[in-house]
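Shown here is one chain on its own, the form predicted on its own, set out as structure tokens.
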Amino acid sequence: MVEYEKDPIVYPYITEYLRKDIPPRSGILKELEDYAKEHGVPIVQPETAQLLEVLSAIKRPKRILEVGCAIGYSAILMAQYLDVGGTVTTLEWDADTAQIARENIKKAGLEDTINVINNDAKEVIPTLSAEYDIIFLDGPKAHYIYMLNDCIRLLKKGGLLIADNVLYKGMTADDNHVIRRKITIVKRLRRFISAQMQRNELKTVVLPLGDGVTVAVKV
């Protein structure tokens, strides 16, 4: 059992119900799920993956920006719903993990569609100028707040900003659940959620799904 399942924000019986009818993955995505489980690699939870699929299918994006590639699971998942000629740019700071992601992406036949950049997202994002239809934040949670302005700048009107793990095992919602060593992360996640809600350019909802997800549309 990987870390993000130890302290769920949703009652386990509800999570079990939400997951029971999700169609099982096959091919490379199933391989990556098995690898993540065996090696304790944090990938999106099944219900969060389903949300990403639904939003990507609705949007049919031309460009996706992802922060936190890990082994490439979410990038490959979302790439299935790109518009013709669409691309995914995904950022991963750890060189070894980025290389694993590239190998998985090549195995999926998406090496010309998904570009893995091995660098710190906080350094890369300010240099980007392309407009994106979807931006998915799934990297270091304490950094979300510092990337918000650039995410809004890079997001097309009508584009979606999706951020995972924002409720952070319930700690974001309640001081009594906060672990002392996580105080800084929790405070910054609270600032991130509040900042999104207060920005006139965004309409934002917080979903108690998986480990907590925000979905914002640029209006």
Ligand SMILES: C[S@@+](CC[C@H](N)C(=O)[O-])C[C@H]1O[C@@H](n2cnc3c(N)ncnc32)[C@H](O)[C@@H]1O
Given for the second form:
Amino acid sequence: MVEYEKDPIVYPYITEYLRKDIPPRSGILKELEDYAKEHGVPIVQPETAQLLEVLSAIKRPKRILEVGCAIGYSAILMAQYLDVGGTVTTLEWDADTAQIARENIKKAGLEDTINVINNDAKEVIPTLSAEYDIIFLDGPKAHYIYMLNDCIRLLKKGGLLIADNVLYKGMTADDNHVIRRKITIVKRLRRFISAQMQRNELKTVVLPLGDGVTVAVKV
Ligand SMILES: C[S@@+](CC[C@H](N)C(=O)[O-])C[C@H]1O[C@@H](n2cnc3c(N)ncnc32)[C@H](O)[C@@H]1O
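Target state, the form predicted in complex with the named molecule; input state, the form predicted on its own:
Next comes the full complex, this chain leading.
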């Protein structure tokens, strides 16, 4: 049985069905899934991981930027689909976590491909100037809205901006579901979704998958 959040954004039986046929992982990704479970590290949910793989396989990116590396799971996952010579830059502000990610990335043989920057993404992003094919936001949810302009600036035309947890256990969609201490995050996530929808540079869809994911393409 799948363990469910108190307020899942889709019916539990749907989540169970979506996960049923996802092939089990092996090697380093399986090790990281087990580690995340044991140590309570919030890596992407299985169906969100599947979406990242599909989008990465479609794009065959040369450059990926990730905000929120944790132990390196999603960075390693996406790196499998890089174009020849492609790279992932991933940001993680917690020094110990960044160190664990670097060790995992080395174990995966990807130390020349994935660069972990141990710093606050809010400070790093404005300083970046490379163009990215995929930007994956999975760090500070309350700051997605403040990162949007830079993300659009950093995305190539046709590039994808993917943001996880935008429905935030359903709280984003309905005031009755909001836990009081989460209200600031929820309000900012609502602004983030609306802003993406309204920006002429983007075409955006909100997917009720995992904890809610937006996928936007720069047009
Ligand atoms: C949900 S986890 C990332 C999971 C990872 N993407 C995966 O699926 O394998 C979010 C991570 O973002 C980091 N984080 C939070 N705020 C940050 C910030 N302002 N700058 C950089 N990293 C941040 C946290 O320390 C945490 O490790």
